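Here we start with a single chain on its own, the form predicted alone, put down as C-alpha cells.
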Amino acid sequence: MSLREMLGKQPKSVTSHVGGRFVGAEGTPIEVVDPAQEAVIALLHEADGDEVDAAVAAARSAFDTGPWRGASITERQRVLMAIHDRIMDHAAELAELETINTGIPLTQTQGMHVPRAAHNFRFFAETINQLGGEAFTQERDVLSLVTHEPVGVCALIGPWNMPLGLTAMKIAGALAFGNTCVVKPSELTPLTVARLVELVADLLPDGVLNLVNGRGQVTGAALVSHPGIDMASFTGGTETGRAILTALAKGIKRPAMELGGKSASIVFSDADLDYALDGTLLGSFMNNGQMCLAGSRIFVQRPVADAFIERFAARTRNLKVGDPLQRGTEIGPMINRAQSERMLRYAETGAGEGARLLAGGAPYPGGNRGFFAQPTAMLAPDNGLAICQEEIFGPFATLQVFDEEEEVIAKANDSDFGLVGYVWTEAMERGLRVSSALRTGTVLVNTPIVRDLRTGFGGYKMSGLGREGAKGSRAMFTEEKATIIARGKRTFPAMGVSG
C-alpha cells in the first residue's frame, strides 16, 4: 500500500510538541487534504491559547537554564550536522510526503525541496564556525568589542508552498545562533514540519524545538502577540504579514518578514532566446506557480516579442498537468478551491481589462478531483492592470512588450513589492546597469530561480523585512554587543570633588 493511500484510510494524526513530547490532541480536529484527490489526509489538533503558553514556557525554560544557549560551536555544529543526516537518510519519505500535502510534483520535492532543507542545516553548522565578532581600537586606550548572543525564544512561522524548506531554514538559522524556537507550519500543509519535528526530536535538549499547529487566526494569533517570545520569523502573505507586525509593534518584539512579490522577467533582445524562454517558463510555473518569488510578469523587448510570446504561449499550452506522483508531472494542484478559483477569476478580470489570453484561463479538463486549473498566460496592455500588479500565486504569467531599457526599469519597479527581478541579456554590461536600478532584494542576471545562501534573501517595499542568509539570519536571530574595556587608567574628570 502506498503511502497516500495509508493516509487515505488511516489519516495521521498532527498533535503539538511542548518540551520534548507530544502534547494535545483534545477539540474538533482540522481536516488536511490531498489536493490531488480532495482526501483527507490527516487531523490537525489546534493548540489553543493554553497550549501555545506551554510551549513558549517550554521555549523560555530551555533558553534561560538549559544547555543549548551555552553549548559550544563544536557542539552545535555536531547537532546540526545529524539533522542534516536524519533528514537525508528520510528523504525518499519526506519528499512524497511533501508532494501529497501539497501537490508539488514529485521530481521538484526530491530534487530540491528535501535536499534543501537537510542542506540548511549543514550550511548553518559551517556558517557559525566562520562568522565572528569584531575589535576596535579608535582611542588607544579603549578596547572596543563587538559579540553576537542569542536573541531567545524565536517563534517560527511557516508558509504553505514550501513548507519543509522554507521552515527549516528558519529552524537552522535560529538553532544555529543559540536560540530555543516555537515553530509553527501552515495548517494547510503541517505533514512534512512535523515529521521533522518527530525525527530529529532526541537530537535537541527537551524545549528547545517545539511545535503547535492550528489557524493563524487562533494559533498564530496567540504565538505572536506572546509576550514571552523575543522575536518571529515569518514566510507568507503580504496581509498576513501586516497583521503579525502590528501584534509584534505592541511588545515591542523584533520582527523578520517575507512576504509577497510580483517580480519582473526582463527579455532584452540580445538575449539567447532559447534559455530565456526555458528560464521564464520555469520561473513562472515552477512550484505550481506557487513562489513568493515568481518571474511571472514577462517583459520582452519589441523586435523579439511576437516570436517570444508565441512560443511561450505554446509551451504554457503543452505544460503537463497531472497527478503530482507521477513522473513527468510538470504542474501539479493548486493548494486549496478557493486558490484555484482565485486563480481563474483573476483570467476573466484580465480579459475585462483589456488583457488577451493566450493560454489556458480555464479549469483543467478531464479531471473529476483535485484542484487543478490550466497554466495561464495573457497579453497585457499595460502594467496597471490588476494582473501586472497583484501576486496570483498560481501558475499564472502576464507578458508585456517594451521598447527602450529606460522604459522597462520604470515599469519593473511600478509595483508594490521588490522581492525578485530577472533580466535576460547577453550584454554583460546591461545586466549589471539593470541590476543595479531594479528595486528588488535579488537580481538573477541570464538564471532562473538560484539561492546562494550566503547572501542575504529579503525584499523591498512591501516584500518584507530583513534577509535570510548567513549574515541577514545572524542579524535576525542574534543581539549585537558592545563591550567597551579600557586598557589601562584613563584621564577623565573628576566630579564632585571638595574645593
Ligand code: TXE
Contents of the next structure:
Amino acid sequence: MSLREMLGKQPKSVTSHVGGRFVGAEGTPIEVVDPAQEAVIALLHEADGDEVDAAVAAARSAFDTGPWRGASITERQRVLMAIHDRIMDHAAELAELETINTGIPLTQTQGMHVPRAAHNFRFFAETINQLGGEAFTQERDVLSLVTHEPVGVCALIGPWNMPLGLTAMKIAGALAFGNTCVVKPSELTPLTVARLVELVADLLPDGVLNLVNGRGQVTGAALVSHPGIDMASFTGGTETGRAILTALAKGIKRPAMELGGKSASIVFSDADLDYALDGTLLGSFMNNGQMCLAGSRIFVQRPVADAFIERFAARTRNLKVGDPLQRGTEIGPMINRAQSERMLRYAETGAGEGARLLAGGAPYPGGNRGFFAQPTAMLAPDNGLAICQEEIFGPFATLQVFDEEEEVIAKANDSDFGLVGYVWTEAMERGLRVSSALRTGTVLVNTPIVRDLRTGFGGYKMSGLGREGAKGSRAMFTEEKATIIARGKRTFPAMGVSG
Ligand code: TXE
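I would like to compare: after the form predicted alone, may I see the structure of the form predicted together with the named molecule?
Now the full complex is given, and it begins with the chain already shown.
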C-alpha cells in the first residue's frame, strides 16, 4: 500500500512535543487534507494556551539550566550534522509526505525541498565555526570586544508553501547559535515538521526543540504573545505578520519577518530570450506558483514583447497539471479551495480592469477532486491593476510591456513589496545598474531562484524585517554584547573628592 493510501485509510495523529515527550491527544482534532485528493490524511491535536505555556516553560528551562546553550561549538556541530544525516536517511519518505500534504510536485520536494532542509543544518554547522566576533583596539587604554550570545527562547512560526525547508532553516539557525525553540508549523501542512521532530528528538537534550500545533489564531497567537519567549521568527502573509508584530510589541520581543512579495522580472530586449523564457516560467510556476519569491510580475521590452508574450502564453497553456506524485507533473493542486478560488477571482478582477487573458483563468477540467486551477497568464495594461499589485500566491503571471530602463525601474519599484527582483540582460553593466536601482532585498540577474545561504534573504518595505542567512540569522538569533576592558589603570575624573 502506498503512503497516500495508508494515510487515507488511517489518518496520522499529530500531537505536540514538549520537553522531550509527545503530549496531548485529547480534544476535537483538526482535519489535515491532501489537496490533490481532498482526503483527510492527518488529525491534528490543537495546543491550547496551557500546552503553549508548557512548551515555552520547557524551552525556558532547557535554555536557562540545560546543556545546549553552553555546549561547545564542536558538540553543536556534531548534533547539527547528525540532524542533517537523519533527514537525508529519510529523504524519500519526507519528500513523499511533503508532496501528499502540500500538493507540490514530488520532483521538487525530492530534488529541492528535502535536500535543502538537510543542507540548512550542514550550513549552520559550518557557519558557527566561521563567524567571529569583533575586537576594537583604537583607544589606547581600552580593548572593546563584540561577542554574540544566544537570544533565548525562539518562537518559530512556519508557512504552508514549503513547510519543511523553510521551517528547517529557522530551526537550524536557532539551534546553531545556542537557543532553544518552540516551533509552530502551519495547521494546513504540519506533517513533515512533526516527522522531523520525531526523527531527531533523541539527538537533542529535552526541551531544546519543542513543537506545538494548531490554528494561527489559537496556538500561534498564544505563542507569540507569551511573555516567556525572547523572539519570534515568522514566514507567512503580510496581514498575519502585522498581527504578530502587534503581539510582540507588547513585550518588546524581537521580530524576524519574511512576508510576501510581488517580484518584478524584467526582460530586456538584449536578453537571451530562450533562456529568459525558461527562467521566467520557472520563476512564476515552480512550487505551484506558491512562492514568496515568485517572479510573476513580468515586464518585457517592446521590441521583443509580442514574440516573448506569445511564447510565454503557449508554454503556460502547455504546463502539465496533475497528480503531484506523478513524475512529469509540473503543477499540482493549490493548498486549499480558498486559495484556488481566490486565484481564479483574480483572473476575473484582471479582466474587469482591462487585462487580457492569455492562458488559463479557469478551474482545471481534468478530474473532479483536488484544488486544481489552470496556470494563468494575463497581459496587463497598467502596473496599478490589482493583479500587478497584490500577492496572488498561485500559478498566475502578469505580463506588461515597457520601453525604457528608467520607466521599468519605476514600475518595478511601484509596489508595497520589496522581496526579489529579476533582471534578464546580456549587458552586465545594465544588470548591475538595475540591481542597485531595485528596492528589493535580493536581485537575481540572468537566473531564476538561487538561494546562497551565505547571503541574507529578506525584504524591503512590506516584505519583511531582518534577513535569513549566515550573518542575518546570527543577528536574528543572538544578542550582541560589547565588553569594554581597561588595559591598565585609566585616568578619569575623580568625583566627590573635594567639598
Ligand atoms: O498564511 P498565514 P495564510 C501569503 C500568501 C497567502 C497569504 C495568506 O499571499 O495567500 O500569505 O496565507 C500562523 N499568530 N503567504 O493566511 O496566516 C499560521 O498558523 C501567530 C506568503 O494561509 O501567513 C501559519 O503557521 N501565528 C508566504 C503561519 O502563521 C499565526 C507563505 C502562516 O500563515 C497567526 C505563506 C497569529 N495571529 C503565505 N495567524 C511567504 N512569505 O512565503 C496565523 N498564524
